[in-house]
Structure formats: C-alpha cells, structure tokens
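Next comes just one chain, in structure tokens: the form predicted on its own.
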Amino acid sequence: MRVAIAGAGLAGLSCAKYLTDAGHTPIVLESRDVLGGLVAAWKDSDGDWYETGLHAFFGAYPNMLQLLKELGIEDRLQWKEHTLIFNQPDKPGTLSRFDVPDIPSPFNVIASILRNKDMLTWEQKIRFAVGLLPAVIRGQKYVEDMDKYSFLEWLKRQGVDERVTSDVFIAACKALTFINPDEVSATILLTALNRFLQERYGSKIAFLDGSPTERLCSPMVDYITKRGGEVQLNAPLKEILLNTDGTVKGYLIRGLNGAEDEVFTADVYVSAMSVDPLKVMLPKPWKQMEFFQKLEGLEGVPVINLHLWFDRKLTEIDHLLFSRSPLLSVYADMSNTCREYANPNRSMLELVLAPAKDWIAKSDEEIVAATIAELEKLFPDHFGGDNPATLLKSHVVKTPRSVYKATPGRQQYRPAQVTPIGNFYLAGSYTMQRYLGSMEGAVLSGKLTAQAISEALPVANSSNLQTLTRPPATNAATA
C-alpha cells in the first residue's frame, strides 16, 4: 500500500521507516532540498556544519535509542559523563556539577542533588523533593491534570521556594521548552522530571558524532529506500485535494523552476508538518471540524541557534551546559563534544537563544553582539585582558515556528495520530504522545501513525512493525 508522507523531518521518516517494517511502500515529499526538518543541517563555504538546534540526546528517549539500534547506528551517539553542569552567574568562570551516581533510580538523581553544594540549601533541597512526591508517587494522571497550572505556579503551590526555580528551573526550561517556567506548562516539565527520576540513565546525555542530517536522517533514508519507500525533497505540498466524500484525493506538489504541479496520489496520506504550515494547508471543508479547529490551540515557539567559532578553545569541557544567562539557554563546545566538528586548537560553541521572541526579528549582527557580551561573563579569562578571543566567524539560524509552544492548557489542543479522515493521518511531535515536543516525541509520533495505519489496513507482514517498548537502560549505560 502506497502512503504520502508530507515532511522529512525525524516524525516524518520514522513514520515511513516503520511503515516499511510493516510492508507498505511511503513516499516522503519534503518541501526543502535538505532533510531533518527541525534537525535540518547545512553546511558553509568552509565545510564546516552549523545546524537549526543543538540536539542533546537522553537516556529518558527509549524510541529514539530503539530507532537507532534498528538501523544499526547506536554507536554514532557519544554518551556523556552522568552529570548535569550549570554556569554559576554570581561566579563567572564557575560551574555546578549535578554528578549522578551509577547507582538504581531514583536515588541516584536524588543523591546528586543532595552531593551539590553550589547551588541549593539543605532547606531547599528538602522542600524540593518533598514537592516533587506527588507527581512520582500520583502518577501520569496527576501529571496531565497539572496542564492546567504553569510550572512556576505548580512549584509555588508545592511550597518549593522560588530560588529553586531561578537557579534551577529556568534553565531546564528554556532547554527543554526554550521558554521560561512562568510561561511553560507544569505538565511538561513534570514528564520529564518523572522520566529522568524514574530511569536509570534518564538524565544521561549524548551528542550525535556528526550532522544529524548525515548521521541520522540518511541512514533513515537509506533503510527506507532499500525497502522499496521513496524521499524525494523539492516537493513542496501546495495544496491537499479531496474527493467529493471529503477524503484525500491527492497533494499537489508545487513544480520549482518553471516545472508544471504535479498531482501525487497514495492509497492513504500523512500529513507530518509542523503544526503552524499544517494549519496553512487543511482544506475548507475539513477546518468546520472540531478536530481540526482544536489546533488553533497549537503555535511553534521561536528559537534561534547560533555558531560562533573562535581563535582559541575556551573550554576543554565535554559536555551540555545550562548557561543561566537571561538571554541563552544551553550550549555546548562541539569542539570538544562531537567527533566530526572536533579541533583541539579552537573552539566552536553551539548556543540556543531563549526565549527568542523579543529575538527573532533583530538582525544577526544584532544577536551575536548581545551573545558575546553574555560569553564574556561565561568565559571572563577569554575576553578580559590585552588579548581577547577573537571571533573568526558565525552563523544563526532563526525558527519562527518550531515545536509547539506548551503553555498550560494545550494538552487538549494536541490531536491524535487518527484523524476523522478515513485516509488521513497526522506525525509529528505536537500530536498526543507522552512526551513533549523533541527528538524522542517526533520519533514516537511516527512510529504511532505507522502503527495506527497498519492496524486500520494491514498487510501480510505488518507483525514486522515492532511494539513501543523500553529498550535495556544499558543502552544508554554502556555506549
């Protein structure tokens, strides 16, 4: 059976992966002449790669790691020493080390939390994880519930004192959600929280040894293909066609270059876009119906992600760092973090900007000024003095629209993978799945529509299509 996947982002090639599995034919139609989607990366004049996000993986992925284990690829991840690192603002120059034990969940993350000496009071430490019980102990029904309360106000209501959010909670904020703890929903950063107490290796983190383009999406494209399924970029959807019952007729690609629309026709259509150009796109008819009028509820946040390489190394850290600036989120030396980048000589610091929205419309030249002042107090032995760092080069990379914005509430804005459309089906990480808009929820959303797919039209083989199950935690403890 024929299926169009619209997107060749992470949602749209797992979902054609795992339709394969199940003996079906996708075609992928990617709008763009690069794959990835939110994990599209290019490469400069130069040859050096500068991406749309700085992509951290997490032992708390089980799809992702599976996903790569299926295509034979877990050796590509660098795992990580178990720690979580924060910039101390008050101590330019200084971290603080959350260095997790190898011990069973979750008194490992509990013990790193009580071994930190640099950033919370005993007081603190203990109000924090009485707080935290309810959402461990009450399960995922309380946590949904919590949608309704911003993280900021659910902390308050647990009686949390307020400098645990602001030494801590911003920052893991504006990393997972890349917008601050007063906007976010609590239920989002309680999944995480829960899955990072809950596993072993939760919190333990990996990079990529190379572009997310060319280590994870071609190998995807690769198993697809071999498979039978097609990708083909420069196929930019224009408009979706309907039968007269309301049903998908066809897409109709937009010709580039002077080329003539073509209309491509499946047996059944997914639609695995982002939310924002998915809105764009529905047909009249199909925006009267309550399903599609929820995702109304449904924006992307802006994000920006920068490059900045520089004469020298500033650090000779090997790791995701929490930069509790005001202005950046996380950031990482890929100099030092990931193979394909790494230079002993100089550094190349990946940085996101969040929250971006004041950002977004200022000009580059703007935005790598205010971030260099904000390195300056990172990296004050770099730029103070008679020889400062100098910056060879830089590149930003704007999102207007990138995972959907989880303010409280839009949990039940999240649709699911079926829709009222008999050969209709949605990917993509804002759908309901239990994890929040990343790497792993985009992995699983497709995953989910593959399966909901091969279980409304099966073919002989569809037992192919593996179950959603937790891959051994050794996974993340022993690459």
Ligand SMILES: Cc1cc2nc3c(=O)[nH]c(=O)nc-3n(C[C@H](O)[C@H](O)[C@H](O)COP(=O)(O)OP(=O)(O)OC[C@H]3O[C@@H](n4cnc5c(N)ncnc54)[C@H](O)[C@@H]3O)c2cc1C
Given for the second form:
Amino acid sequence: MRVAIAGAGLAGLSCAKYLTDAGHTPIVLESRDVLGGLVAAWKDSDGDWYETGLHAFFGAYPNMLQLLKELGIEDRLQWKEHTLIFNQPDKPGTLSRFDVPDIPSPFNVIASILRNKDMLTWEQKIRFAVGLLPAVIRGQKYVEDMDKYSFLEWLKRQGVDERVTSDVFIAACKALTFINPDEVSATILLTALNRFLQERYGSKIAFLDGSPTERLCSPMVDYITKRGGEVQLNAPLKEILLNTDGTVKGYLIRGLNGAEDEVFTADVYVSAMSVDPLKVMLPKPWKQMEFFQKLEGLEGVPVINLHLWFDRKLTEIDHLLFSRSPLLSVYADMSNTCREYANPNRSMLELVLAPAKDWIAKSDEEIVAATIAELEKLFPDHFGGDNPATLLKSHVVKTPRSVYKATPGRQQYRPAQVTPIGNFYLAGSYTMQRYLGSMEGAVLSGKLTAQAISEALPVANSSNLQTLTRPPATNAATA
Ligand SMILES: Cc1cc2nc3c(=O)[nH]c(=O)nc-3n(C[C@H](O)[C@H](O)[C@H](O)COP(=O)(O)OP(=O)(O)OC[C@H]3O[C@@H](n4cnc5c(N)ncnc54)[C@H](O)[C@@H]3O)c2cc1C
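Can I have the other form now, the form predicted in complex with the ligand, not the form predicted on its own?
Next comes the full complex, and the chain you just saw is listed first.
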C-alpha cells in the first residue's frame, strides 16, 4: 500500500521506517532540501557542521534507542558520565554536579540530589521530595491532571521554596521546552522527573557522534529506500486535495523553479509536518471539525541555536551543561562531546538561546554579542584579562516556530495520530504521546502512526481501501 507522508523530520522518517517493516510503501515528501526538520544540519564552506538545535539523547528514550538498534547504528551514540552539570552564576566559572551513582532507581537520583551541597539546602531537598511524592505514587494520571498549573504554580502549591526554582528548574524548563517555569505546564517537568526517577539510566545523556542529518536521518532514508520506500526532498505540500466525501484525494506538490505543481496520489496520507504549517494547510471542510479545530490551541515556540568557534580550548568538559543564564539554556563544547566535531586545540561551543521571543527578530551580530557577554560569566578565565579568547566564526540558526509551546492546558489540544478522516493520519512530536516535544516523542509518534495504519489496513487487505471506515478519533496513543 502506498502511503504519502508530508515531512521528513524524525516523525515522518520514523513513520516511513515502520511502514516499510509492515510491508507498505511509504513516499516521504519534504519541502526543504535537507532531511531532519528540527534536527536538520548543514556544512559550511569550511566543512564545519552547524545544526538547528543542540540535541541530547537520554537513557529514558526507549523508542529512539530501539530505532537506532534496528538501524544497526546504536554505536553512534556517545554516552557521557551519569551526571547533570550546572553553572553557578554567583560563582562565575564554577560548576555544580549531580553525580548519579550506579545503583537502582530511584535511589540513584535521590542520592545525586542528597549529595549535591551547592545548590539546595537540606530543607529545600526534603520539601521538594515530599512535594514530588504524589507524582511518584499516583503516576501518570496525576501528572496529566497537573497540566492545569504552570510548573511554578505547582511548586508553590507543594510548598516548595522559590530558590529551588531559580536554582534548578529554570534551567530544566528552558532545556526541555525553551520557556521559563512560570510559563511551562507542570505536566512537562513531572513527566521528565518521573522517567528519571523510574529508570536507572533514564537521566544518562548521550550525544550523536556527528550531525543528526548525516548520522541519524540518512541511515533511516537508506533503510526506507532499500525496502522499496522513497524520500523526496524539495517536494513541498501546497494543498491537501479532497474527495467529495471529505477524504483525501491527493497531495498537491508545489513545482519549484518554474516547474508545474503536481498531484501526488497514494492509498493513505500522513501529515508529519509540524503543527504550524498543518494548521495553515487544513482544507476548509476539515476546519469545521472539532478534532482539527483543537489544533488552534497549539503553536511552535521560538528558539535560537548558536555555534561559536574560538581560537583556543575553553574547557575540557565532555558533557551537556546547564548554563543557568537568563539568556541561555544548555550548551556543550562540541569539540569535546562529538567525535566528528572533535578538535584538541579549539573549542566550538553550541548554545541554545531560550526563551527566544525577544531575540528572534534581532540580528545575528546582536545575538552573538549578547552571548559572548554571557560567556564572560561562564568562562571568566578566558574572557577577562589581557588575552581574551578570540571568536573565529559563528553561525546562528533561528527557529521562529519549533516544538509546540508547552504552556498549561495544552495536553487537551494535542491530537491523536488517528484522525476522523478515513485515509489521513498525523505524526509529529506535538501529537499525543507521552514523550512531549522531543526526538523520542517524534520517533514514537511516527511509530504509532505506522502501527495505526497497519492495524486499520493490514497489507493483505490493502486492495480494499475504498471500504475504509473509521471510529471517532481518540487520544488513546500511549507508549
Ligand atoms: C534548538 C532545539 C534543541 C532541541 N533539543 C532537543 C534535545 O536535546 N533532545 C530532544 O529529544 N529534542 C530536542 N529538540 C526537539 C526535537 O528536535 C523535536 O521534538 C523533533 O525533532 C521534532 O520532530 P518532528 O518530526 O515531530 O517535527 P519537525 O522536525 O518539525 O519535522 C517536520 C518536517 O515537516 C517539513 N514540512 C513543513 N511543511 C512542509 C510542507 N508544506 N511540505 C512538506 N514538508 C513540510 C519540515 O521541513 C520538517 O522537515 C530540540 C529542538 C530544537 C529546535
């Protein structure tokens, strides 16, 4: 059965991969000339890679890890020491670590918190642990119910001191969602904390050994094409064409460079575009349907990813760092963390600037200058004095609409992969799955979509598509 998938981000590629496993023929149609969507990367004229985002993989990403295994590329993840490392703004240049010992969960995470003496007092630790109890005991249902509160409101309701927020959770919220604790839904942080508390290696971090486009997306494309599928770049979906009964008749693909638009037909259609372009493209009759109207409650959040190459080594740390800077979120010296970007003499810092709403319209020069000013606090030894580090070059990648903005109340707007339209499905990290707006969420969503298609239309029955009917869509998607 031919399945047309719009979007070659991780969700679209994962959907195609699992469809080929089920014996279907997916054709992925990507608007840009690069694979990966939010994990896309490019090589500059010097041969240096720059990326849409600094991407960390976690031990608590079972579907991503399984996918890498199935592709035979799990050795491309470079696992780091089991620790979380934070800068200390009040002591410039110093770090505070949460070292996670190799003992069963949740004792390993609890031990890491108890052993950290820099960031929390005993009273704060105990209050936070007590506050977290309902999430641990009552599980995911409680976590979902907390979507009505921002994480800051939730902390206050649990009687947790504000310093815990400023010390630990501003950094965590910015890293996970690119917004601050007063804006982010409590469900997000509680979901991540639950995973970290329940899985021994859940909070262990890995980096890919090169660019995601080359090291992760290309192997997915090879897998898909070897099994009869296709991935086409420069094939932007312009319009979803409908039959008189409201089902999809075809995808109208915009002709580039003066070429004519083309109608692409298949047996089943998937949107693996992010939510913002999908909303723009919804056919008029669908806009009346509650399922699609809910998408109006979702929109992408702005974020900026910077790459700064310096004339010297700024640090030997081979890990993700939480900057705890008002301007920046996480960063890493990719010359240490990533095999393909390795350089023993010079640092390449990759930094996420978030929240980015006040910066997204500014020039690259302004953004780089503000970031360098922050680096003076993170690396005072290299930016003060007579011989400060010299910036050799930089790349700034702005994404005005990235993952869905995870403010309180968004869970109810996240759609199931199965839609009320008989031959139309959704994939994307914004769709309902338990891993939120992440790479794991994208891969899982694609897998769920492929499963739903295969269940509705087993390959043996694929000639019988015209009789397809669909029960009302549900949010039943779970990992
Ligand atoms: C700065 C940054 C840092 C991040 N850090 C992490 C991290 O450390 N860990 C983590 O797990 N996640 C991280 N993420 C999130 C992660 O990248 C995303 O959740 C995931 O990649 C989303 O995949 P997706 O396939 O759902 O959507 P997208 O990647 O948005 O894919 C959608 C695709 O659809 C295509 N498309 C759009 N319109 C059309 C059209 N008209 N026709 C055809 N195609 C179209 C797009 O070009 C794109 O390729 C980060 C994201 C960013 C931006």
